[in-house]
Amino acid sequence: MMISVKDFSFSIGGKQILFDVAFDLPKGAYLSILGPNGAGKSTLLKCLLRLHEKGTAKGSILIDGKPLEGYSQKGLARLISYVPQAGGWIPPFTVQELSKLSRFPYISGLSGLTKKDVEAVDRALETTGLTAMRDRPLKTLSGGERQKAFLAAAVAQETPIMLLDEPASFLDPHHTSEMEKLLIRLNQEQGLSMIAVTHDLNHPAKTKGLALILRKGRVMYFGDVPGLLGKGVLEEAFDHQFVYLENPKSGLPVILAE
């Protein structure tokens, strides 16, 4: 398993956020994490990235068979890349500079970028369609373009695992569709193991992957899309009623809130 979470609980400041979370992510799988606001989705993602070191954790997280705490920072960065939510602070870099920074796990001492590093950055910009924007400052880009720039940096990091925190939030339908297609291509063509926190209930069906639902910090569903659509799973998770349709073009299920 690329990621194995066993009975993992997490609290910070005396407040418990995650309770006995457990799931296994096979190599090359795509996992969508769903759930109401405040369910612990982003917290779980940050725990996988070891960004919540001040909290108290119980249970275990294994990355490629090794305990998470057994990795150095650079070692972990060679395995896991991260795409943050859109919005917020904009780094004072160009698109290309941002991707170059993501090569830090492979740079030793005071050495600069190698030919291999430069080639990785070039491939990432080409993959995400940003080659022509490589010299544009991030602050001059639209929200969709900027989010693709963060994705390009994660691609340039060349990790087998990619974590994404609401990658399509604040994006219009066109850029949302572009982002989804890019992620699916990275997963299916390049074999990246991916975990994405999302509020889009239709995202798991599009990725043809797995889904995990958190509610009040506990896993209430983990499995495939057909299981997600049955037995009132979503209704219980979100305390809301949904309508289930079929997309006439793709044949994929479509979930609408009543």
The other form holds:
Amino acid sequence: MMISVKDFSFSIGGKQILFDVAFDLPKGAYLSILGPNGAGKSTLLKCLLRLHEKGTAKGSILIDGKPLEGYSQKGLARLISYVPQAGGWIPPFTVQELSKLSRFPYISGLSGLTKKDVEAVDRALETTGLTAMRDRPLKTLSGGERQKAFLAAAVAQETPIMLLDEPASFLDPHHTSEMEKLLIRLNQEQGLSMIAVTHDLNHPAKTKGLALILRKGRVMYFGDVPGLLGKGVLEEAFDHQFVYLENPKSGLPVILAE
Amino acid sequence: MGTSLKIAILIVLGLVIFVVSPFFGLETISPASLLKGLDPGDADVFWKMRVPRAVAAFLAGAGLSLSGMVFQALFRNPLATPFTLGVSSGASFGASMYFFLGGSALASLGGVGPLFASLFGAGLSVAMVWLITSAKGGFSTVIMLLAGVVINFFFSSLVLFVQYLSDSNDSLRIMHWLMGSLSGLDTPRLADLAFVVLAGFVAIRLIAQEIDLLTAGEELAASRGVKVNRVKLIIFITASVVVGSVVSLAGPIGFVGLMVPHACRLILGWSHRILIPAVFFVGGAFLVLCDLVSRIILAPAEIPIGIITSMLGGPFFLWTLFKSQKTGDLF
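Would you generate the structure of this protein in the form predicted in complex with the partner chain, following the form predicted on its own above?
Shown next: the complete complex, the earlier chain at its head.
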């Protein structure tokens, strides 16, 4: 599943938010979208999910060469799953019920879940380590566990592409690291293409993936992490100075804000 | 207790209430005398008054409860009801206009006049909520609820204005009707109501899974393949037509759409596949029970059923509000 964004511009209510965004994402890539607040990261993510109906788009977003508008709602849901930002509305469901809802794109008409659907849900809960918590209502979980439940629901959707809106914000270091490991595993072992909006500048290095840096709605950088370091890109994007170190344990680059 | 057992108990309880209700009233009719054959007077009371009335109460309760349930799922707010969204007061305005103009232009519509007038009012209020919210860009729940409150006030004052303009006779009719009552039941129109409420039930049942997903949030629902705007439109149209029909027949009977869905969710949880038939059934039985109480509590006088439901509903509303403030979220 290759995603290709071509000269994509987007405006809402006369205010232009994205300007000629263009990039090609190969199958199985892990893309982190970075940028200062208000740069248009979430808008780009929502456009990729086709969640923005109010607004005018120019240019195109193609998945496997087919424009996004060409997919039916369920067809798109079989291609792209979505993990919302933590800290939003908590649905009144249990962990397992939330994952079961993700099987909607595979259900036709009034029929219920098939054996295949139930197995997919079970697998998703196992992958995310939530099998023991399956019957717990989301409201009774900690923030970290709940975010994992949303991830499990996206996994249960069995899509080749997963989109995440700040998957690890509001989580403590332990849960952040657990979440990251899960996402990396999904990408590297199961071959899912991931696109994550994040404020964590070190996320792309940890995922060994690509970074896209937005500033004022324009792409400032698109490429791998080594190409990003020490070239003043981050400094210009965030209007701030950074220090570049190396993690003595993992050998990965670490970016610190001064 | 298993879900099926809970449902079985609710159905048996509901059936008992529905079957028992017509035997009580100003004069009690015993089941034995029904089996032996009633004298013509009692037979008329039983078959031509009490049974149709129980059916009407059931349909009204089921319709209002279902509408409340879908509005609450749509707005993810337990206080969203046909009333808080202004649909009932819109329908009331339509019906009071009918009473006000009753002798003239609308009279040619005959028996379905109040129905059309109410549907027109309900449609008008929904269109206004829709226009206000979409003008603000997107269907924000907060804006929609606030728009509902404003429209509620607007139509309520229009109803008062119509009442002010009416002569004392019409004004009294409007006032009595506004209390919500099943006493002046227009039996031939029961079939219309049955058709609308059952069609509404089917329409809502067909989108049960979509409603579950909407409860989880609109963006999540869309990302799972739900055509959100289409489902919202179906919910709005269905609920408005059902509420409009109920209001045209029985007046604005308050709080049923708040209490019944809430109680059912407490007992049965959130899966709408189960919730929809349960709310339909419990809502119907609940209003039959309220109607029974309204007929016998001050017999031979009869209190409008809306007063009974409001007396129960007011405290319930407050309880919901306080509970929601304590836990920090509304459901």
